[in-house]
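Below you'll find only one chain, the form predicted on its own, shown as structure tokens.
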Amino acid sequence: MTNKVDYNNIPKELFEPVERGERITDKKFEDKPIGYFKDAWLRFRRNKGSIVAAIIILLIVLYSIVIPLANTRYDETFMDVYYAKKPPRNFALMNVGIANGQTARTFEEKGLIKFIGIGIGAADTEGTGGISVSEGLGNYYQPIRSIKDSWEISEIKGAKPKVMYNASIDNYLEVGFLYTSLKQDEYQKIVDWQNETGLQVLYPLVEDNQWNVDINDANYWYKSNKGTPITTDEWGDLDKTLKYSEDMVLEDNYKRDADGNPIYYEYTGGGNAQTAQYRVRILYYNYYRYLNGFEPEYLLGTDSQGYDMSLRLAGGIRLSLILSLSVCAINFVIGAIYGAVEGYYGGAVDLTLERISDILSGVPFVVVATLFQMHLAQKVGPIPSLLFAFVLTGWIGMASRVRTQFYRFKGQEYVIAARTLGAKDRRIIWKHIFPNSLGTIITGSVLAIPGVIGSESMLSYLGIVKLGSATTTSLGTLLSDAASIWTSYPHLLLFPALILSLLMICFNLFGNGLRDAFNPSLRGVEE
């Protein structure tokens, strides 16, 4: 049984006299008042998903700012067409087996020999020959890094089977040799640089004869017959099919003078030492080092045009964030004013403004963006015209949210009291009603950011907006460039798709967290 309290016989000693106006509090129930934004922050930080999303967004923003500042070798306009579509390559990360610039590839026998021939030709700086395949495989400039296994296939019944090889190839070294034209003074500078560094750039020219299967491909420096390499031992038997072996020695097909010395340049025109043009054959890897002072190294590889992918991603992120924040800020201002006037005054004002909103909302955004890009972009540029397209109808959703909030709060007692005390409409709108709607409006603005990013990426992916210049790009443009070749170069699609996905998901999670944090009905509620 529970003891019942006899309230009629409570001892007087339990009571203490107090003065009039003195505040009586019980420390057990005493609490400090919490401000609106502090209360919102307390609720927001309990949402772990939103916190993680905010951290990821912050890291992406820092990446877009720090990478261009930290990359001292390249700027956003640096492009090398010969190193386009190359995978990530970083000398520090090579030691742990990643970002080594290599890919796995399958070769026919003659294709394997051609790429091995790049390393052999690079090792033969004097054009004297006699370098075997095994020696060439150990050369620094050898693109074939390893040969894993081989097997035979028969394409036609009864025909001689083909031998196929699985190998790992360095995509930066596979460029090999190139033909180019140099002025005489530039040729001499390269010769001096070679003597100073010990790195060979200039290599002997190749004869244009029946043993050269492609006069435009400088990597065919050896004698071959219909694409089949020929060795010294088999020179008399041109129909014999060559078998790959490590002791094979390719016979060179270099141009030579009357004394048998290899020729390194040909005069092609010009009147003096400064303007004379020489046709030369260069090892492009070392020529790149001569031009830039370092070996090619790209943390995230290169894009389809030869730009540094890490810098292109940083530029695409900045464009998406700046555009989306600008659009949301402008739409916030226009929508807040428009919706406040609608919701506060109502009646004929609301009816008229709503009909205007209905007309504008019926205009398809893609049509507006396309028309602006066709006509306005020629005058102001693609980005400002895209901004105008977003703003033309983008504020309607914000105005609708503000209008709803004003209808909700304008009949509250504190608004009626303010009007009774003589407050003007402008003060009631911005001092009494609008602050109570701020949480919903901020949340709506944040949730609109991923929509803008997605729309911009979609337009640039479809080619409606052209953002593929040397100084400007977008994530959608990078995805569009990779659309038809991503199976061969997966990094072109992987990195921009990953960044775009993270931005879309994280901004949605972040916006949902703000929505719950600023929800007045949850004020003071413990989860």
Given for the second form:
Amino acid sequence: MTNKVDYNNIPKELFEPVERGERITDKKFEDKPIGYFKDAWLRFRRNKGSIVAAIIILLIVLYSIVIPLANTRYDETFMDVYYAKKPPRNFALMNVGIANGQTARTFEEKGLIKFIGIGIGAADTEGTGGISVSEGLGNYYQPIRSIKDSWEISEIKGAKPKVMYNASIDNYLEVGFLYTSLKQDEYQKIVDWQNETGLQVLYPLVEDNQWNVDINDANYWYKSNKGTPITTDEWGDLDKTLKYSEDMVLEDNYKRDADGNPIYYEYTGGGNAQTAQYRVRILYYNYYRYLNGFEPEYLLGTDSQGYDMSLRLAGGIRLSLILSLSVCAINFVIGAIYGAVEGYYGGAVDLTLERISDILSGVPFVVVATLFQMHLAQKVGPIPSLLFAFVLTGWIGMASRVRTQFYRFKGQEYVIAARTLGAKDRRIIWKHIFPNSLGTIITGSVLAIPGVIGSESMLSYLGIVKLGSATTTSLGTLLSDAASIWTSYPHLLLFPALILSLLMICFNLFGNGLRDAFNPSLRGVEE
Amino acid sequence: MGKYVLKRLALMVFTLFVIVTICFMLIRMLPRDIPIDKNKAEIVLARWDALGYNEPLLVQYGIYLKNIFTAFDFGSSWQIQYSEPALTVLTSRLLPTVLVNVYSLLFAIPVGIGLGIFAAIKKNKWQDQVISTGVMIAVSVPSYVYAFLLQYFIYLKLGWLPLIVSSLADAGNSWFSWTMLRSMIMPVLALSFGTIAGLTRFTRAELTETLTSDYMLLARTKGLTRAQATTKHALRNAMVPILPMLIGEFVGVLGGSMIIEQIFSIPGVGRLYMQSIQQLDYDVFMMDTVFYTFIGLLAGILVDISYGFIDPRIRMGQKK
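Would you generate the structure of this protein in the form predicted together with its partner chain, following the form predicted on its own above?
Complete assembly follows, chain above in first position.
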């Protein structure tokens, strides 16, 4: 062992550098570190369904904000009783054949003539009569826009067969003429407006005689025998009944003065010649234009009371979203604190708090909502009391979720390490454990949103919570208003139901996407 | 096990007691409507006085509890069915609710589980995608939207079924006559969609998990066919969490669905609740509240206990 190297004194020459010139250091990572939330975002982005859902939610939110702003003509309190339950009508969309305010209907001959009569009567601005059906059909105020086909049916054997018509009718022009009372200066204003614009509002009054089938219906301006149009001879007796044809000319039944000029107003009510009101016959379509300065045009039609459906919907969406977001935010805070205390301290504290939440969760939600409405609605209003009802039991799910997370994390080494280093309870709870459970909690909150929206619309649909007023409405109220009449007016139900379903589906999809994204164990696994 | 059940039951009674107390106080504090008819008003006021409705709240509550324990008397209806015991008013409406809901479950359970199994076997194929998308939509859309859709297409467009459930008199005084059954089809369907969707999703999730587990691999290695292994091993294990859920559903049946009963005018418990609020019939409202609370608590307990019975691996109330 003579050539044994003396390790304590290795000669300097034996050393040689591994590399020259270059200093060896730890290499910096070239890509950025991916944190928890970044990772979640990356995985959320890959979920196409959730992205689409998020975009749809955004669009619905935008709709609820933009529509009321875009409508400069009127606000959401604007209503018109005569134009209630009307289908969509929009002049821009009319050209492409949708939203034209028309519906297809089947008419008997009498009914068809009555509606065609509106257009003919409206064309006869001077009250001279003599306008034929074919001329009247092209009139701007003609409710019957097109007649598709006709056929004969005989209901009773031996009786004359009835002729039925399929026609398309404009629901706004259908209102036609109305009787109303006006103050004298109002009357003068309308006359001035008529001269200025050339649009006729005031039409001749109708004689109250045997040829007038219904004196309260201003649309029977022509002579008829129980609704069937007739002509009379020079003594005013029945000459012949008219059948529907292109050349038919309805004989007017206007009130006329001694010179044969039609009368446009008569005194009504009390007062003297200067103060008494005028009873007049108006063409409602033009009266609406006189009152508002524009033609009736509702993108989504009107609701059952005559409010603009698009604005009502926007209001309902806003209410649903604001309510559900505030409920979720409040539940988030209460649930997080409650669950954190339960989970962190455990033992007797946990047991006591769990009993309390057990009891609260045992109360059926609908009973809570009802009791809150009965006790609080008159004091603080229906919406705050609904909010209280949601909050009273809503946080329990959140609390139990947080509690589970705390049980999971509180025994981990880093928590023990923090405690050993002297961290206080509060610091451990909020700095060390809570951020770890944040993902689950956020997901839970988002997934609770569709639940709140659904419950709110259910309660307002059932009428347990009454949210319908001039300024506020909810999707559920719109649905319940439509519930008994929707078979005749499907659009009343279609739009709110569509929006509600879309909201629920999209929030669920969005929430599911978040849940999957925040759950690291689901990395690379579907569902 | 027995001890655990007893403990849960005792806890349930306590919870029920607390909830009933709170609800009783809140309901009795509300102002009562006196009938417009003078003679009736006098009688009603006299009866309220005799029943102790004018005593302090705590005394009233004592009387209420005493009546329940001694005579099983939950008060009586003052508006809906004048002077009938509230319990009778409730039980008389139980049958239609239970019928509609049981029919819907009987329809939904096989369909839901079947679809779930199908989706799990065809996992990630187009069949699964279609079913999962359908489930996503069906779970989210509220049941009354289905009700309207059904009414629109089946009643209005096709005219196959009546719009609402027939009254008892129209159906020949029987809940089981053909007319009645036929008119119940639409509400049953409307109720089913949500249940089917939920069950499908749950079954699919459970079955995909068991299908990929180790004992399935073992079963296949032993030489069982895929069908054998799936039915004998995977499906049985997947049923463990599904069965308790079904038990919960069956108890929940008693509560019914207010909105479906309203839309199809089914004279059931849910509509009774609505009526009792609208007509301010507080004793019936109280009865309904007690009933709903009881059903909810009972369902929870049954679900928990049934886990222990169905799955021998789970020991209820076991200490850590």
